[in-house]
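Encoded as structure tokens, the following chain is the form predicted on its own, with no partner shown.
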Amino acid sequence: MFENFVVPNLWPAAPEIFLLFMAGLILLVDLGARSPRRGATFLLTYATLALSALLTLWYAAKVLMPSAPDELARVVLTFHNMFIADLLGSFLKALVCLAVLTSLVYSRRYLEERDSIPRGEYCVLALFATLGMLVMISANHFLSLYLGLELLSLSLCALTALQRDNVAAGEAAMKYFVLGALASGMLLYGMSMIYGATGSLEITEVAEQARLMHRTRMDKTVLVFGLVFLVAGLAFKLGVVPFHMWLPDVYHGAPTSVTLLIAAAPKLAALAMMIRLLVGGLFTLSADWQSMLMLLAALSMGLGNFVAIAQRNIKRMLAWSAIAHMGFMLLGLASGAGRNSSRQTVLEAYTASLFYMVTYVLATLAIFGLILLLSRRGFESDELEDFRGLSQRSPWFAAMMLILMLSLAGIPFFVGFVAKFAVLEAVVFSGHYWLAVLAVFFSLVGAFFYLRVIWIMYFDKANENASPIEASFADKTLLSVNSVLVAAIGIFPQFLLGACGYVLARSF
């Protein structure tokens, strides 16, 4: 029965295997834990995520790095070509692990003050969500991609509903589940049509068949229909207009620690999924998906920025802001899909999108970290009024929030400005000047609600019952480093930009 069984190469999937093993071990350790603070559970979770990131980087340095400067990096396929290990995947997987680790460090005090949220289950579900993201990033097959996506979605849905006495959280989880199921259905339908047109579920084989159909001028109607459903499913997962309905309600209703998990690391996995499917698999149809991405980007930037102005809850404001930022990120992907673009121009456009996403996640981590620090037992600090006069009671944290708001607004000399400038440069080089003008206009609109937060912190008087922010040394240090990085990368962006460009150039 097992005569023809070939043991796959397990080293490319070592971080995922280690993460899965540790998630099970932590669940067993937590069963015997007596301390309600669950210190051992948190420390094991931190160590697991840090070691997963180190294991990913070690494999990339040992196996995947090119031996000569002009060579492409080595690409390793395993599990019957369902799993791919390349520099882009290693880069994003390491960032995902670090982002989830940072999220959990920010969330620990918040969770300890809320007895209704089981901390052990929270850590294990966060690890399973991370595992889903890592599988998504390294997927080279529709089946493995879908399994990773569903593992992520179901874990986040369970995390959203984990606070059982919170009606808003239960409602948010239900919306997330129902609309997520709709998105998954559209994604599956698109994959099935692409399979019908190409005869394969393997992404690299789909790319070969699509190129063959393009060269021989075969009828591509079924393939294009599959692409439409595929893009719609991806748009749901990114939360861009008109597939954004779930995002503001989930951001608002979920516990703030869960909102942070949803808002940061999954964005990196979603970008990897788009690059794998659209760039790696269906680049010959770039003229078709370019127009779809441009429409989604314009709608998202417009609706996201204008609706965010009306929000008084900062989590809802950041949700609409996220919709606008995802639209901005899509501009880079769309700009790299021109028919007459050179390889260098295409790589610069995709580098701009990757850089934009990484810096957005970096700023998002710090913003929600500050919101979590402001929260206390029995009180959620998620209204704009809660930031009133913050500079008077906690000047250092107000300065950190100032940096983050100015960065998201795209004000020089912060990293948000560099990221937006790189994307706009790619849009201009692609010849879509109208889209660049539209993006600049919507950025100016979006600057209003970011500057409003700064005004409330620095020019409004603090509430009488407001007290200075109490935080541990670890929380203060991490938040300070996180925020200062946003400013430092804005002044010296070359290293991160170069890293993004390098992994993309050596992976495609």
Given for the second form:
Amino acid sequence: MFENFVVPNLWPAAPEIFLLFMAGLILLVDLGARSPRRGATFLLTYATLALSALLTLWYAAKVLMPSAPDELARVVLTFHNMFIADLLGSFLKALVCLAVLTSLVYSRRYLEERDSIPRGEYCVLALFATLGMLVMISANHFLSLYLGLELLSLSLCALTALQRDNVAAGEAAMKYFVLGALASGMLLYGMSMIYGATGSLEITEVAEQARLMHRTRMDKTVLVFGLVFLVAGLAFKLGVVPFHMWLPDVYHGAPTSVTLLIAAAPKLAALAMMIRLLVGGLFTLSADWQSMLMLLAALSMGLGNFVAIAQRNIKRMLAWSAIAHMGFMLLGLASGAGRNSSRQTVLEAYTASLFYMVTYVLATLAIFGLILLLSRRGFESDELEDFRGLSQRSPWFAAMMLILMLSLAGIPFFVGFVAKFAVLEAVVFSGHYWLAVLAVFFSLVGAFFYLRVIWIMYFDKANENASPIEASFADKTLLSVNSVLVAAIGIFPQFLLGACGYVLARSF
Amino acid sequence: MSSYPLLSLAIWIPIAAGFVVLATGGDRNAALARRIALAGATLGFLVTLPLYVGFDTTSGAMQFKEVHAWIPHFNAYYRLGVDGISLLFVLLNSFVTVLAVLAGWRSAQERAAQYHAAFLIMSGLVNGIFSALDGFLFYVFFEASLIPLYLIIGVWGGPRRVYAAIKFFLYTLAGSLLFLVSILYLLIRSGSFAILDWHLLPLALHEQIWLFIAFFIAFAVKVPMFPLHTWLPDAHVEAPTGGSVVLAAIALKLGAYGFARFSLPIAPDAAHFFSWPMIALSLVAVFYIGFVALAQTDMKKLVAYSSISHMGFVTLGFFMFSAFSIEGALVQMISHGFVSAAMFLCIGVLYDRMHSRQIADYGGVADSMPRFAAFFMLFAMANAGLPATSGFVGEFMVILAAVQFKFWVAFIAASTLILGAAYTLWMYGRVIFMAVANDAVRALTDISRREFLILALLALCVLGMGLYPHAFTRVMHVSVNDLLQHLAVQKY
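May I ask for the structure of the form predicted in complex with its partner chain now, the form predicted on its own having been displayed?
Next comes the full complex, and the chain you just saw is listed first.
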């Protein structure tokens, strides 16, 4: 009866399996926990995430890394080619685990001070969201991709709504769910079109078929039609104009700790999805999707930077700034193949995007970490006003925020500048000078509202009743390390740039 | 030649000292912070002296070179070196930093550590700008230097400091962003970030014109050239004394230096192409802004406008393309560094006592502050371009070159001798002489020993440069001739 059943190679999926097992275990352990602080639950969750990251890296080092320098890196497919393990995936998976881990460490005190959020469920849902991201990153098949995406979206949606007495959070969850479902619909529609054109749901197979169609000059209308919906769905998930409407409301409405979960790690997964589908699957159509991405990028940078100026709430401001940053990041993907491009320059353009995303996530983690640190029991520190005179109340945190804001504004010596520089280099190299000038102009507009945060912290006097910030040693250390990394990688970016370039070059 | 990495030391000693000062923490340790800051600034200045002593004046090549790989991914190197054009600015900057630290000794009571740290970090970054030979490194220093000045103006400034700080930042950032695109373009054309390679890169005229325009926007904002100058009076008026000193003496030089290092050698044909508009804008700055200065009632604003007018001489000198005019421009830059620093320090001395910068609030200061009046007299004369002061040398050289170039250019440029004397001496007369204006002026105390030291150091520089300019011009000759050779050869 079972003679056709072959046990798939489970090792490539070890981090995912481990995460799933632990999520279930933690759910059970949490049932027995008596302390309302749920210390054991948190510690187990941290350990799970750290071990998943280690497991991913261990597998990458053991199996995927080439043993000789000139040897190609190995790519392992399993589960009937639905699951792929390559260096790019391992790199991003490890980063996602670390990002979620950092987010949860930052969130812990915030959650302890808010009794209406059930902490055990919070940890488990965060783990499920992580699992979704890992599956997305390792997907080599439209179905597994979609499975991961939905697991992520639904977990985050439940997390947003977890604070039941918070009306704004409920509204945000509803928006997130409905608009997310719409985006998933578009994505599925696009996938079905591509299936119709190529006869396969497997990304590597789709790429093969698309190449064949290109070589035999077959009509590609259906394929391009599917591509349009695919890009629209991806744009929804990434939150770029004109598919950005959910982002400011969700960022603003969700409890800050959840905003951090939504704002940081999933961006890495979304980029992975984008690279797998567009670069891995439909590179043949790069001329088509590059022009789409350029348009999306220009619109996002424009609208995002201008609207952010009008915001008084820092979470909302960061949402618009995220829209603008995603636009900037897309510029790298959009200027890969083109005039006088070679494999080397294409890879450099994608490296720029990957580097941009990784460093953006790094800065975002620290910023929301700071906002979480500043908020107290029953008080959300999410208005710009709450930062007034921070440099007098706590010079150290103000200095960290200064670093982060300057980094996001793209001022040198901070990593945001290097990231912007890398992307601009790719854009200029592809010959789109007008796009580079436009990007530079919108960065200037964006600099204004980052500078405003600095002026509120440094130039204005503190409120009379403002109290100094108290933070646990662990929070303080992690936050400082995180912010100082933003400056340190800005001065010595070669290692991370090299790593991004390496994993991309060995995966495609 | 010394084997020590002198330029790196000139950059990183002040920055490291700045972080040490920051680490002393809040205002409890203000005295300690000041001492460390002064030690750091002095040490930073001392390490630049061997640069001057060891400089080979017979060579136009870059000296004290340092090359290390930095970001191989971008092909960016940590490349430093100075030639006759940049050497003096490194010295000037390090010297002025010492003065700025001394000037903030009493006036910055609040957050003293952060104040001095900002100046030290700024100083290191500016040394980086003047000695960077790698386009990427130059840009990094160029933009990063905005941060300390933004904080200096914004935190310790006057009532409209937020407006002034943000205007300063956005104006200069707007200028430098196009510069970013152009260095990327040069990277792609030449395959490297080495500025010296760019000097030799053949470029078509239309490419040069685009590059020149991008460079122009970046540097004209910094100089500042008419009509991109409007941020400067605001920034000066709101900045604390030390901020004004650094802004006038150092930050303005960055723009002019950019012209000499980028615009002229990289796009020489475009520089010839645009020489008339550039000369016209320079003359507008000299003549029209001179009149604007005449109409000011605020002393700092007056000196700010006079700075714009004097910097007009610098750009005028650059775009007449003769050895005399370019050397005159460089001398004018150094001299302006001393004189404007001195003028702002003098106004700071008055402001510390009276908390007013309005000319109308003063009168008869000479009665209560005779020693101060004597120093102020010297600097006012230098600002007006009196012979035997440093202000005369540069202006005279540029006017002389202008006479050879076109008579009417020299005619308009020479108007500065009258206008400069008019606005400076008129202000001086109303503030220092005349009847004693009010009781507050009568009660003024003369300068302290610290203030005396600062002003005496500057007076030495102003007189020394006025009497023996050869000490400054001797290092420039060969490098200026090299620059002229670049300008003489068609690149396409």
